[in-house]
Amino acid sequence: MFDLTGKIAIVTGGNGGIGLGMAQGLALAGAHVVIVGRDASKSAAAVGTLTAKGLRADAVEADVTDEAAVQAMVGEVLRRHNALHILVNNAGINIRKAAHELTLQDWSAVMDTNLTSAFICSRAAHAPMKSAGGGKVINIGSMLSIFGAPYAPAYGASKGAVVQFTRSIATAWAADNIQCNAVLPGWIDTELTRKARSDVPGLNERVLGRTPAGRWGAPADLAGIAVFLASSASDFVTGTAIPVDGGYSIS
């Protein structure tokens, strides 16, 4: 029930961090993964990492905040592979400033990348998934979908909205056999969070002290949830927001 052989999966922001961890999980389960990002060289390196392991992957360069670029990207995926079954909306950024220091440009950049891109990509994926008889949308939220942080007002707002957007499309597209769920990663060791550790004094100690697992997560820790939510194992699971956080949210 976890076999993804023959499935075509798009992973936005799949060229590093959590996105690459999920992309590798999907590919190991048999999917052909299309990595989407703005940095063509970084995406090519990620594809090389996967294909060197005998996995199936390619890349499409696209700015997922641009409506026309997303339509062209989905069209290219369909031209190459004739179908689309799985979409992982992972592209994301953070600008660490208190609300009174945040500019409108900062706010819009975070919202466009984290939230609007998920809307644009999901809308573009709906028709081909419906034509395929069903599909899976996996949106990446955050612990800040649940909690507040003084240094991340735009990021937290965008990730809270990702959960509500997920619930909306889950109810709207259930009749098309499209399941839509959110994943809420905890503190995962990525380029983004390494910068947070340097920017936010004491963050490392607080995360380790609160996480029952006693460690930061690794991108590979997101592979299993990606496979579950992309496979037939989750056909009766939709509209959920699942923490993958080593117990941080319950401690």
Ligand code: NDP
Given for the second form:
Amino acid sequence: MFDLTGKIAIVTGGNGGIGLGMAQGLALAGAHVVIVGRDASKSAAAVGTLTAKGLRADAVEADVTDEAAVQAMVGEVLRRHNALHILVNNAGINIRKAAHELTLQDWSAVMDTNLTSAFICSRAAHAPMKSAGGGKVINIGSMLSIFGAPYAPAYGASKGAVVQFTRSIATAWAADNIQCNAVLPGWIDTELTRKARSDVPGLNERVLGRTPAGRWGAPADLAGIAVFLASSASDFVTGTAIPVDGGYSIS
Ligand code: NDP
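Pass me the form predicted in complex with the named molecule as well; I've looked at the form predicted alone already.
Expanding to the full complex; the earlier chain stays at the top.
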């Protein structure tokens, strides 16, 4: 039920953090994972980490905010592998400023990276998934898909919209046997949050205090949900937004 042997998966932002945690989960379940990022050397290192464990992976360089680059990236995946079954829209950034301090350029950078990229990558993946007889789209939201934070106006707006975008494509593409779901990670220890921990006073203590699991998550904590949502185990699950947060959102 969870076997992904023969499946081709794209993971955007798969060269580090949560993306690499999910990429490793998918590859351990048998998928061939294509790591997509801007930094070719970071992607090559991630591919090396996976292939050293006997897993299947390669990389394609692309900026997911660039429509033409996304088209070319999906074209390259199809040229190399002849199919696309799984897309994880994980690439994301945050610019931590209150709304009155955020520039339009900051706003657009966050929206383009976190939200518009999910649209253009999903749109590019639709035709190959349909011709494969079905597919799985996994979009990465956040606790800020649910909650507000003073330093995250664009990030929160983008992550809230990711959930609504997911519901839209889930309804549109159900007839093509493409299931689309969102994952809402809690506080996970990555480069992104290491910066937040130093930028936001008291954050570390607040996260530990509110998370019933009593710890920050690790990228590997996202592997299981990725495998579930990429596999036939979730064939009747679509349009959901599943927290993976050690209980943060119910506490
Ligand atoms: P990291 O900063 O560790 O990784 C972000 C990844 O996104 C990098 O691999 C980066 O690769 C890629 N990326 C960024 N911009 C682009 C772009 N324009 N084109 C292609 N790739 C891009 O972050 P995390 O692992 O922490 O976050 C991953 C996702 O999870 C994000 O969507 C984030 O919002 C979300 N998230 C994270 C949480 C956490 O606690 N860490 C909590 C909730 C959600 P490269 O530099 O090579 O382009």
